[in-house]
Each structure stands twice: as C-alpha cells, then as structure tokens.
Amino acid sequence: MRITSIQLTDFRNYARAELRPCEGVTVLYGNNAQGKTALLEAVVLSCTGRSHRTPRDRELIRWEQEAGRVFVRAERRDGGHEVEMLLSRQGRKTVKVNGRALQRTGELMGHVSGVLFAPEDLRMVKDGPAERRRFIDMELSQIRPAYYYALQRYAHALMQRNSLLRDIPLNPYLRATLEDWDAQLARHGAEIMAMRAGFIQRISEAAHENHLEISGGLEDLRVRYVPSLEADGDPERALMSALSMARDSDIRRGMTTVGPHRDDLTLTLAGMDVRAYGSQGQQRTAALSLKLAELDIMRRELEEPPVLMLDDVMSELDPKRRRHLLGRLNGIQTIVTCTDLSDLAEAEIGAAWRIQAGTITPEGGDGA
C-alpha cells in the first residue's frame, strides 16, 4: 500500500496544505509544535476514523474555524482508494470513501492501513491496562472490521448496563431487566475475547522474534493475554455466569466489574514483568518489538505492507535499536518526523520536507 496524497484544510494548524509522500522514506522535519505530528494524525484518522491524540473531533479543527477536512489518496493492490473526513464543530463528522458517504465508520477499515510508532507508545509498557487495550483495539480493528463492530455493540450494551446499575438503587424493580443486558454483553464480549486471543497469540510470536533480534538473542520477550475472567472454552457462558455472580457488587459500585473492558496484557522478560522490573532501555525495546510485530502481522494479513509512521522516535532510540528499525524499512512506505535531519543520517531518505507553522516546504525549496 502507498499513500500518494495527504490534503488538509483547516486541520490543526494548517489552513491549507498538501503532502505527496514518496514511495520510500519521507522525512518531515522542523521544530516542535509546527505541525509534523498533525500530518501523521491525518493518516491515522483516515485509517481508523479517529485521532490517536484526542477523542474530540472538534479539537482537530483549526482555531476559530467551523469546519475542517482531511483527504487521503492511497494505491493498494486492488486499485485506488480515497478517504475524506469532513469535520464540523456543530455535529458529527462525515466520512466518505471514493466519494460515497459511509453510514457506519466500520466501513472505513481496510481502505488506508497504517502503523504509528511514537514516543507515547512507551505507555503501552509503563501505564495501566487501558493503554494496552487501546493498542489491541486500534490495530485489530484495521484488519478485522468484525472486531470493530463487536466493540461498538459491546460498548453500547456496557453503557446501558452501567446506567441501569446506577438507577437500580432508586428503582429496585429495574433489576429484572439486567439479564437482557447481561446476555448482550456476554454475546458481544465473547466475540471480542476470541478475536483478541488469536491476535495476541500472533503478536506474542512476532514480538518474541523481533525482541530476540534487537537484543542479540539475550532477552526473551513474552506477551500474554490476561482476560478479566477464565473462559474455559466457552467465553459467552463464562461471561454470562460472571456477570450474574457480580450483580450485587456491580449494583453497589454502579459499574460493571467483569468483561473485556477489564482485559490486559502482560509483557515479561525471563518471567519478570517488564512494566515493574524492566529498565528504561528494556521497556523501549519491548515497545519497539510490539510495534514491529504489529507491522509484520498487518503485512501478512493484508498481503501488502501498511504505511509506517515514525513520530519523533529516532532520537529516543539508541544506535543499535535505530539501526534495527531502519533495516526494516525496505519495501515499506515510511513517513518519519524529526527535529533534525541528523537523526536520520543512516537512513536512505527519498524526500524531505520542512514543516514550519503549518507550512510545508520541500528541502531546498521556497515554500508550499
């Protein structure tokens, strides 16, 4: 897959801009807070329908403007794909693919595919379960639209059940309706758990191989799925039983305490939790290994490589990790941001653009 054009109108700090990435490595360089990450954010938006930086679409619109637009054109094995996002402060965004407005965001998946690696990905290793679930959800949704829809259905049922839990102390007769929502949570939750288990197994294998290579065979990274309950071969029945047993506790707390929204991953080196006991370097390597594993899996699943986006990560990596990452770029369209081109001295750069105050200027050029 290759992106041929990224067009922005009143998006973040861009009034109007277009970037045409080359087939190989495209570098966006300049000082911080000039708009480099916004270009990658526009690609992520076209891949998944949402920003990786904020859940609020209105924050994507340029200051004092009422609407914004992102347009991304890509070439895939099956031909051209055009994704357009129309953002509005007054309502929901409109998503179009090849000029046709989509009724469901899930229809967006698979038209533009990308993997983003940014310094904040270290949070997958260092922070709580929510960051690791987010990693799973963002990537699995791109290769399995059915997963995206299962997540939506589960989230709706969870919201309704939680609302009901908070109402029951005031209206005890509502307790009788809990079983219907439990059944919906169990059905959609079982779908999510099954797809997560398969995906994480593949991630674990690929991350293990990547980590061995980066560490020179010295470290053994293992990734394990930790669901909020043991399914014993029938996740729907197990989840239904767990929800039933937790009802009294859930009513007291006003929230649902079991289900995929409480799942986690564990990352271990030699059996030790990387989050608790890993050094900063080991945590960085684990995060890099996970991202490269994600790239490997998407490449196999889609039968073509996704675009790889590296947001100011080169300066965060030591020379060994940097060389390993650069060695993986062959045949993959890559968009890299950095503050200084010297961070990419070892890379074979196809094109470089300077980003300054929402303006894109080709290296050696006068402005664009």
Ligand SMILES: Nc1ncnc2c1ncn2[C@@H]1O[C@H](COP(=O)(O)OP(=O)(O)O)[C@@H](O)[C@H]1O
The other form holds:
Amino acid sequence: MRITSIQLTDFRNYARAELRPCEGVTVLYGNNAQGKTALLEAVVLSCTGRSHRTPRDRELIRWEQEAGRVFVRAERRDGGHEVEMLLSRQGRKTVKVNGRALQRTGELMGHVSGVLFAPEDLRMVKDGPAERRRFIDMELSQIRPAYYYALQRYAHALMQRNSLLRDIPLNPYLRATLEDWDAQLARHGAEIMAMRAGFIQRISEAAHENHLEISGGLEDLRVRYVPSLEADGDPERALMSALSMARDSDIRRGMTTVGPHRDDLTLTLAGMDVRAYGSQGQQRTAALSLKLAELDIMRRELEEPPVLMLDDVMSELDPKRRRHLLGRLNGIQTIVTCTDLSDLAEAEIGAAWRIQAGTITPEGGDGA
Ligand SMILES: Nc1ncnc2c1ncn2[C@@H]1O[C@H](COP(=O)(O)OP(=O)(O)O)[C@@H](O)[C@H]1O
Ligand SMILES: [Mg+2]
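Form predicted in complex with the named molecule structure, per the form predicted alone context:
Once more the chain from above appears, this time first in line as the rest of the complex follows.
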C-alpha cells in the first residue's frame, strides 16, 4: 500500500501542513524538536488509533487550540482509503474512515497500515517486559482486531479488579464480587495468551531469518513467549485458578499479580539471553531483526507491504546493518527521518523535505 497524503491541522507543533510522500523513500530532515517524529506519529495514529508516544490524545492538539485533525489518504490493492481523526480537548476523538464515523476504534485496522522503527525499539531488547508487551500489542492489534478488543476488555476488567482489591480491606463484603472479575480476566486473558503464543512463534521464525542474514549466517536468534503462568491444559481454567489462588496476596498488595499483563518474551542467541549477555551490536541487530520480522508478517498478512517509518534510526546503526536495512526497502514505501543527511548517503532517496518548526519545505530549496 501507499500513503498519498498526510494532512495535519493543529496537530503537535503544526498549525496546518500537508506531506505527499513519494512512492519510494521520502526523507524528512531537520534539527531536533522541529516536528519530524510528530509527522510519523500522525501516521501511527491513523494506523492504530493511538500515538506511540502518549496515551493521552489531548497532548496531540496544538497548544492553546481546542481541536486538532489528522487526515491520511492511502492507496491499497482494493482502492483508496481515507482515515480522519478529529481530536478535541473536550471529549473523545472522532475517527472516520472514508467519511463515515466509526463506532469502535477496532474498525480502523486495515485501512492504513504501517511499521515504525524508532530508537526506543532498542529498549525492547534492553529494558523491561513492558516494552516487549507493547511491541506485541501494537503489531498484533493491527493485524487482528479481535486481539485489540480482547486487550481492551482485559484492561477494563483489570482496572476494575485492582480498584476492588484496594476497596476490600475497608469493605470486606466486596470480596464476593471478585469472582466475576476473575472470570472476565480469565476469559479475555486466555484469548490474549493464545493469540500471543501464535504470533510470537511467527515472529520468532521471521526474526531468526533476518538475524541470520544480517549476521552473515553466524547468529541463531530465537524469540520465546514467557507467559506469566504456565498453562498446559485449558488456559482459561488455569488463569481462573491462578487468580483465585492469588486473591489474598493480591488484596494485601492492592494489585493483580498474575495474568497476561505480566507476560514477557525472551530473546536468545545460541541459547544465551541477548538482554543480559548480548553485545550492544547484537542487541541492535536483534531489535532490527524483530522489526523486519514485523514487516514480513504484516506484508504476508495484508498481501501487500505496509508503509515503513524509520525515525532517527540510521545514525544508530553501523554501515553493515544500515545496508541490510536499505536493501530491504525495495517496493516498500518508506518515510525516514534524520538530522544528518549523510546517514542516508547509500539510500536511494525519492524526495527530501526539510522540517522546521512545524513547516515542511522542499530540501535543496531555501523555503522561499
Ligand atoms: N501539543 C503540542 N503543541 C505544540 N507544540 C508541541 C506539542 N507537542 C509537542 N510540541 C513541540 O513540537 C515539537 C515537535 O517535536 P518532535 O516531533 O519530537 O520533533 P523531532 O522529531 O523533529 O525532534 C517539539 O518542539 C515540541 O516541544
Ligand atoms: Mg524525533
């Protein structure tokens, strides 16, 4: 698929702007804090319904403005798709596809599809499980609306159960109502776990291939799902009984200590944990391999490539990894941001734009 227009009104530091990305590689170039990431963020928003930088839509509206708007037009195999997001400081955002308001954000999936690779993705390898869960959730939500809905229902039940856990010491009779929330958590949690297990298996295979290629056939990367509880039989029953066993300690701690919100995944090279033992180079290669795996899976799933967004990652990669990444861009519409054009010396650039204080001007011109 291909994005033909990104239009912003009062979005982050943009008052009004339009970018028409070219078919191949579009470069957004400029100093820090000028609005490069904000442009990609607008695309992420139209792909997933949420920003990758904040859960609060209000932060996306330009300061001192009441409302903001993002409009993205894409051409897919089956024709044109238009996604419009109307952000309001007062209430929830309105999401429209081809002019029609959606009832549920989950219906957004499949209109504009993208993969973002940003320096934060390196944290996925180095940091805690929350980063890795976020990676799985963002990606899986885009290809499986059912996953997105299960996540939403699970998060809702989790919030209810947690607040109940904190109320029980004061109102012990509330304890009887825990059962209902446990049942909901178990049902949606089991759905989430099943979809994660399948997806991580596919990610592992694709990441393994990519890593092998980048490392010149030397390194054997494996990704393994580490659920917060082992469920050999029926995961729903296993989760239900784990929740019921954890009740007393959960009440003492005021939070739910078991369930997919505690899941993780491990990355290993020749059986060794990349996080603990990998060199910085190996960690970077692993992150890149995971991202390219995401791209591969999405491409297969959609039967056409999604848009690839590379936010400031070129400077983080050494020439070998950079070449590998650039070699993969053929036929994939790509939007790349950088502060230094020389990081893209080996890339075949289709168009370059300079981003400065929320304005977009052709690079090479003086903006006049
Ligand atoms: N809601 C907002 N309204 C106006 N300006 C904002 C808002 N949110 C962020 N900014 C500013 O917008 C700029 C955009 O930053 P960013 O997109 O991260 O830039 P870059 O990726 O080019 O470094 C920053 O200067 C930031 O202070
Ligand atoms: Mg940035």
